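Next comes just one chain, in structure tokens: the form predicted alone.
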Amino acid sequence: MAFQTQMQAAREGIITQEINRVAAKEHIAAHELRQLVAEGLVVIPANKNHTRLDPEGVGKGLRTKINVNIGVSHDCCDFQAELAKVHTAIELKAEAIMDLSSSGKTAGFRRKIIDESPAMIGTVPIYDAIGYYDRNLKDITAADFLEVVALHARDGVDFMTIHAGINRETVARFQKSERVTNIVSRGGSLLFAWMDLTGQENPFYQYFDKVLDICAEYDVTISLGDACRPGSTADATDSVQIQELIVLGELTKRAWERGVQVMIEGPGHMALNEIAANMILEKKLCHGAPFYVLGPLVTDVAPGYDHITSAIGGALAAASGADFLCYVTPAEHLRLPTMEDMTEGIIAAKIAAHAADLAKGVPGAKEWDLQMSRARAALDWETMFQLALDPVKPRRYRRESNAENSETCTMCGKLCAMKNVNLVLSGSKVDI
């Protein structure tokens, strides 16, 4: 083939198998999708070595996608438990899974989930560098960091978070700021510490062209990480966040010049009244590249319920232009998520994504709701369950409720509005 990446193919007028597949899923014409990919407004993360992948598109005019984070830590290092989460996330139709493992030798686990997952797989290579080299942070070199990026690319990772925007200029601005929560990005904090220990520039920024060489070879989509995202509503939309966003916009153009696909990562914690403006700002500064947001969490005071604070912010963010939501679980800020935490986080994120798709008029979104409403009007419980975003919980609620009448629920019983209006409209008498 003459091209290396989906973007290069699209620019040459080639409609790849991946573009055809995504176009069919999204109910749009393949030639329209090809143009969006060529312009960088849509990405199709599809590493050439991820042979099990069922590709998805992220970006302008497409359904809002969600990502699920899994992975081991030093305190919780059970690879089998994390693999079970992968399978559950796939069953719940998550479009992406990120392996955020940050302890031990993770290559075997990463390769296994790539081999088994039709969902796109993402990683944060700097997390893996610590365990891979088993050395102190100060002893890891710039070349070492780049080698881990190459390793993940060879393994088949579809997109990687690369924190290239936290350069020395951004750090200088951060050090003059009066942030409440400083740097909350794990990858960003590691790079900040490495730069302080070594006195060197961020290697992902300094050697960005080498990162692009790796990504172009395997068609890895770069997810430009927001090392300086706000970790509290007090820090939202400050000069540090905006400084980094400007750098990410510059790096986006450099990546596009090489035909490398790009997403931009975004906040973070942010009050409701700032979200829409932030989505516009990102699209302006980063030239319309797809936006991938963590939340945003719209308040700082709900530990244990941050899947809800995130879903509120995510719905507004996506309705205002964000393209990709990273799920947040009830365990955010508290612990490594359990299977139950993960499931609740996925459902909350999918609700937010679909609510936004309704607002944006994404093809197919309104039709799904219309089918559910018709099933409710007909008191067709089985169809309602089949259409439900999560069929398991409503089935259990219905089964446990022990309704006297099989048509109605235990809330209204004989006073059921749907049943009684249906009777009147059909010419029958209502008897309560």
The other form holds:
2 protein chains.
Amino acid sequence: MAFQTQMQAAREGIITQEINRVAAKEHIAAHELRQLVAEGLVVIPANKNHTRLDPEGVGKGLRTKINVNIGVSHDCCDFQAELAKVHTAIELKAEAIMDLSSSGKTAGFRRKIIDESPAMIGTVPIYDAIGYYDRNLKDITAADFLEVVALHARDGVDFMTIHAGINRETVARFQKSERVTNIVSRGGSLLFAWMDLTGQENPFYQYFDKVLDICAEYDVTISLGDACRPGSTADATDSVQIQELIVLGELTKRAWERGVQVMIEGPGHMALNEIAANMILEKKLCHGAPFYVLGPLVTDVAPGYDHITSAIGGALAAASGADFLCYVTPAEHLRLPTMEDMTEGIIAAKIAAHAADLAKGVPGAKEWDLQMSRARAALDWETMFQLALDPVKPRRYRRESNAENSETCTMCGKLCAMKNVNLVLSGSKVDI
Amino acid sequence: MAFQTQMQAAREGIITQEINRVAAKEHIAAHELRQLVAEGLVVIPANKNHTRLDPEGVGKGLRTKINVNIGVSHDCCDFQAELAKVHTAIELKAEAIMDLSSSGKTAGFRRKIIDESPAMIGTVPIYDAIGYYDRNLKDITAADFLEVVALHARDGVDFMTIHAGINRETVARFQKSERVTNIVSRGGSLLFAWMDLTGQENPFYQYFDKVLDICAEYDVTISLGDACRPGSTADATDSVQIQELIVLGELTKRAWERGVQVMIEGPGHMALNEIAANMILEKKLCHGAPFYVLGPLVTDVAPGYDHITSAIGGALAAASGADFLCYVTPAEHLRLPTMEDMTEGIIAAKIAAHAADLAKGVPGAKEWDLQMSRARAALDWETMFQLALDPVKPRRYRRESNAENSETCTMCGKLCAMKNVNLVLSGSKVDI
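Since the structure above is the form predicted alone, I would like to see how the form predicted together with another copy of the chain looks, so please show that one next.
Following is the full complex, with the preceding chain placed first.
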């Protein structure tokens, strides 16, 4: 091959298999998609070693994608349970799965899900470093961190979160700030602690060119992590967050020069009225690179329901320019999610993504709603169930609450507006 | 008393007990609130016969309120179950409860909840007409409908949905339209059928002055119903919806001339990108009258999860000018809600309302989030639970998933960002 990455290929005018596949799924012309990939406005995360991948595009004009986080922690270390989550996430049509395993030896698990998953796989190499080396944080070197990145790249990871924006400049601004919730990114906090322990610059920033070399070789898309994302609505859109975003914009240009694909990670907690402005800011400061948001959670006061606070923020974010939504579950801020938490989180994120696609007029989006609405007007319950985002729950709801008249439901019975208006329009007389 | 309604009193410069009480709750000056009530920009639904009421204001500059629908249907006719829902709704701090009972003899139930509820009570008199008279729809006269309005007013109902906007002009436009889901308002469909059966004009439109007389006597706030709200995103913002809104704006002026308080009911199903425009349209066409929205549901494809589709739309609507959110439960489109459905619906609506209040900068809104975020940064779990919108679920989540280190949770364990960053900032060294 004459190219290493999708971006390099696209720039050389080559329409790769992956570009063709994504263009077909998105109902757009392959040559248009090629141009977007060449310019960095769309990424196709597709590691050369992820042979089972059915690629997806993320970025301008495309359907909003969602990511599902799975992985073991020190307290919840059941790889089988996490593998079951992977399969459920794929069944529920998540386009991406991030393995955020943060404890113990994770290589076998990572390789297994890459083997089995047609969805793109992401990781955060820094989470894996302590367990991989079985060493204290202070004793891990910059070279060690880069070796973990190379390891994940060889394993076939399609995109990696690299927290390269929390450099000394960003840290200095953070230390002058009066943040309520400081640094809430796990990777960001590890780097902040490591910089404090060693006195050295952030290794992913200092050796960013080496990171680029690794990522170019396997075509890993870099997801530039937002170590300083706001962890409270009070901290949103502050100088620390925006300082880091400026750095991420500079790193984006360097990645593009090397032909490496880039996404930018974003907030976080943020009140509704700040979201649209933040989308514009990211697109400007990061030169149109696709935006991958975690939330935003539009209020801090609803632990147990952050799939909803996040669906509100995510829908508005994606309608205003975000391209990729990280799911948030009801367990956010409380515990590692169970399978049930994960399912609720996926449905909520899918709703947010599709609501945004309707608003943005993404090709093919509104046809789904139209079919559902036609089935609803015809009181065609079976078609409604088949078209539902989750066909299982509505079927159960209706089964549990039977109406006397099987055409209607127990909410309105004979007063069903659909039924009665259909009668009048067909020339019959309503008899109630 | 020299006045019949809060609006009349306010116009005469009188600061009523109710205005004082609402001003205190909203952290605004009573004389400013009086002015808003006088102009119709805020309503205080407070029937003279609802003695147990703790009044709330709805409108410009005030906290976004939520309404909970309860009531029996033909298929689910357990008044005790509905009464239990009323108590739960009050515990969960719903500001309004609508009794939408649509079958059988409902007067006893209505009077009981008015007796017991400090929350404002709303009804839709037309739902009650068939059961009250035990007569077929075609045999109910215009005078009969008005008598049900008077009955509810005497019982102490604080606000009533009156579908006066679906007059012959609106119907003509509907019949020329190519709507996917026709008329989905239950009250609207009954009036449409009645007009078809009798050949007469909508009685609430034709005899609107009589409705005003009744409402003025007891100070019932009229909630002008949107019989032609869109039941699908495809039908949103169409000529039928807007035609009816024009009529509602005209009726608003007539109500205000009579000193009767008015709210306007709104969509419905609507894609995200149309919501802000619709809020502006309502405020212009209806002269700033408070806007009470049912949803909007931002996609049609998620039955079983319409509390989420509605929280997304409701949050954006309220942030863009809506004042009052009708809750929507997971049972929407499927069945009469259970207690559990109702609870989920209330929490989702409360999230949407508060997210909007943060965005609008409503006095007192952001302090709650700030307290929660401070507790979160301090890893003070007990305070987090106490501040949570729903304290029960987060407590259970944490109890079910114990971390080795009681300070952190099972998501991150010793990699807890909050804990480690706090350590560094306090001058200690992180040891992981």
